[in-house]
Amino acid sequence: MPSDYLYEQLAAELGDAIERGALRAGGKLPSVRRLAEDRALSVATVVQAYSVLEGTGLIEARPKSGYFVRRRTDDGDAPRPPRKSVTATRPAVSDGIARLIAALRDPGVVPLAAAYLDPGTLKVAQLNRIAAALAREVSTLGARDDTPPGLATLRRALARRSISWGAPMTEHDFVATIGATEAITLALRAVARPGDAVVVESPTYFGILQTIEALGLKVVEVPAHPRTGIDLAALHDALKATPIRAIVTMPTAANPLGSIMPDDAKAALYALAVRHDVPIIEDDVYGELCFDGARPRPIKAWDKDGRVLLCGSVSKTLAPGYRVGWIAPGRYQDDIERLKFSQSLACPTLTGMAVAEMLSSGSYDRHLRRLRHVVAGQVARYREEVLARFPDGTRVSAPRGGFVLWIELPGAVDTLVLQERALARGVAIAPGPIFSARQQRFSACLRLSCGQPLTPRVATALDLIAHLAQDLAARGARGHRASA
């Protein structure tokens, strides 16, 4: 949707010109004062627009020279999608995830494995103040459960925000959940039974695979492109070849690729789901964290018959520890409410009320604009460091949202071994195999979180990973020559 802010409109226009090639890589942009005069804008507006573009990695500032279009890698340097398969598989990722979670409990470990933002970039302190004030003012708070569909003030706040998503809904369209994980679990339980098969993107977030494993479901993995998301031709083949109970997808800032599906692809995906009469479970947890400042429409915006179950939370933008999430389940509303009541009865009232107040305030949108800029800048800096430090031939995603990098290492590097060796030295990474139901997939890949500022400690950790990867690649090459 068009922005009301002049600097965002200018940033979007220049960004589009860069993407189309009208402004070439390496080319110099007009000076701030010249562009301000040409467009009859204030200098501050142009500075903010250039700051947004710099944060997204589209341009760079050179001391005493001005702003230039950044030379960008093409898709040939991105990690390669996996081969297509229409075979349903039972995930078995829980053991690998358990090792990752155990590492996160150690405060001495550099946390490059989990997709968490540095607390300084979130609004936890403000939320805590709101919660404390509510606890003082409402003496009966916590005396009763807010049973499904959940806290009315939260659902009303979500309904107001859904207008800016491009998918207007009412408070009656939402059910409050304990984070997005519960929302996705409820969605899967509503549409599938043990032994059924669901489609997931490949690679996909390991938490989705773990939930599918716990529910006794199977998955058909459909390759995803690092920039545009799930392969629609491969999805069509999977829907024709195998009975599918649901499509589980993350079209906006997918985890771990950071891809964003174009609108025409979202419309085509929805049309496929209609043709094959399959529901869509849409994970929109990163929907507000797109680098260009424009909030893409979810697939829910195309939903005409209630088959899209939209899941989200504030875990990536406000406070993961508040565990405030939601689902807009469409035609499955009654099923979801019954399942929610049987699964966890209700959601905590105090945290929901605090989040509802925050979502309804103008400060939340200001926070999102700042957060997108911070996150985009950190991702760009991490990516540059990885390309500079890691072995030659390393492939790195170029995310368009979120705050993780998907990395494919060269040679015969086993990232499960890399994980063990890095952890022994105090650094946690997320190995590629836990992002697939097929353990042999992505054995040379890893996901790196860019949620922490690039401090000297983090830079040292990146050097360690690079050194260990180089050593494993060399050992693999020697072993290959010895067996030849």
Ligand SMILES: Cc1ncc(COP(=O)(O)O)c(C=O)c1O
The other form holds:
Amino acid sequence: MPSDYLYEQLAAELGDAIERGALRAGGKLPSVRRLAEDRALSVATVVQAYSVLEGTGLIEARPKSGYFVRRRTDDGDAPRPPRKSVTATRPAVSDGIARLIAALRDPGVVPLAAAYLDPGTLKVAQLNRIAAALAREVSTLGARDDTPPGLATLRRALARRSISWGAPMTEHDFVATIGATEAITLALRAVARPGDAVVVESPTYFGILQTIEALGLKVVEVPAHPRTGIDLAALHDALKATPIRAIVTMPTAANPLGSIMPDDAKAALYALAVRHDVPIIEDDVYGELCFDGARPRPIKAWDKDGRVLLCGSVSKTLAPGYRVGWIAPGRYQDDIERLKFSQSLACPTLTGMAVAEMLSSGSYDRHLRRLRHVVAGQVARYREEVLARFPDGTRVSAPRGGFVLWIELPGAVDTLVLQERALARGVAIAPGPIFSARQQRFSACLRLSCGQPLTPRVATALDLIAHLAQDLAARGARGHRASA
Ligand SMILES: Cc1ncc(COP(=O)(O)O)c(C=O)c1O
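Given the form predicted on its own, state the structure of the form predicted in complex with this ligand.
Below is the entire complex, every chain and molecule, led by the chain shown above.
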């Protein structure tokens, strides 16, 4: 059925021409202005059409050169996005996640499942020194509780940092939370009631699905592209087909894909949210961990009417155990403050004060520069190892930020079986099915954390996973879980 919107019609027409080979791979597309003139369309329509095609990975923007049809091999051998669907489903991922958490606690297990960086890579020691000094100097510390919106020093530090994000805000725009997890939970509670449906990317971080499950919500899963994130055309279909209460998205260094949405796709996503009057819950925990160039702007930078609830934390850059997070909830500020108070009253003062001091110091930016470099190198080394050791036909993401790899194994390998077998031999992985509300989706996929330096112990663990995968692929082991 032809779309009601000109940009979608144009995107469909060009997409068709690319699929048929009428526009060849590597070829340059007409400039936005030329095409707008030729077709008597507005420049905005052409920009939106190009960003839809970029979102689906058919074309790419090259700085200062224009738009080009992507070569089929440009994604390397990235895992394939799932097929689209507009049906709302209730996630049931908690059992799978419980298995993953049990493995986390065992120091004898090689931790390739959870996305945590090695403490040596973070600035935990420096942060601990700041906290110790604060504990000595501030005699009232611990006697106060910093009720919502939370510590002013932390909110002021975030406001200063928001300038470098390209989304300048004031201290009054933030509410302190216990990690990004609480921020996302509060955001979902503010905009949806049990039984409502929200959009998530597919695959998505299992913690988001677990929160959605706990709140009694449903999800419509919109395919995400390994380089450019959520598929805007499929998102549009979902918004037209089902009443949606929120779009939950990770535009910057998404977990597990490591994708980054191009700026014009972010603008188009925001425009879609405005048209369908849907709030956007933006998970930005990996925002500071992109490998090339400047930190991408969050969608919050486009937010003119306060519909974006930006959620973040220092869990990926400083100290996951400090549980310092925040939300910039836009027009939902009052609701979020009330919900935060009823959910957990306040945030721990000592860790909040220490993080505020660290964020305000020049050493934080130096730390981030070093961290990005270390993380990018670590991810590249893990990726090489996987490509060298895993069975032929394995597809591996090429993350543009963050520190996880998303891997699709060849054949009918069931990664829940792989998880059990690897764990029995002391290695933890995150199996694909917990990244979706649909149990069968991603059953041949897994996520590997590259948060630990690639030591000989890790290399041996990767070798073990590779052998187990090879063995399962050879046997077509789907359905053999009982024998694992
Ligand atoms: C994408 C994403 N969002 C949120 C979180 C949770 O962050 P926090 O530890 O700040 O609660 C994680 C942690 O793994 C994550 O990967």
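This one's a predicted model, so the numbers in the text were calculated from it and none came from an experiment. Definition used throughout: the rigid core is the maximal C-alpha set that superposes within 1.5 Å between two forms. Numbering follows the first chain given and starts at 1.
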With a threshold of 2 Å on the C-alpha, tell me if Thr455 counts as moved between the two forms once the core is superposed.
no
Aligning on the core only, does the CA of Val47 end up 2 angstroms or more away between the two forms?
yes
Superposing on the rigid core, does the Cα of Leu14 end up 2 Å or more away between the two forms?
yes
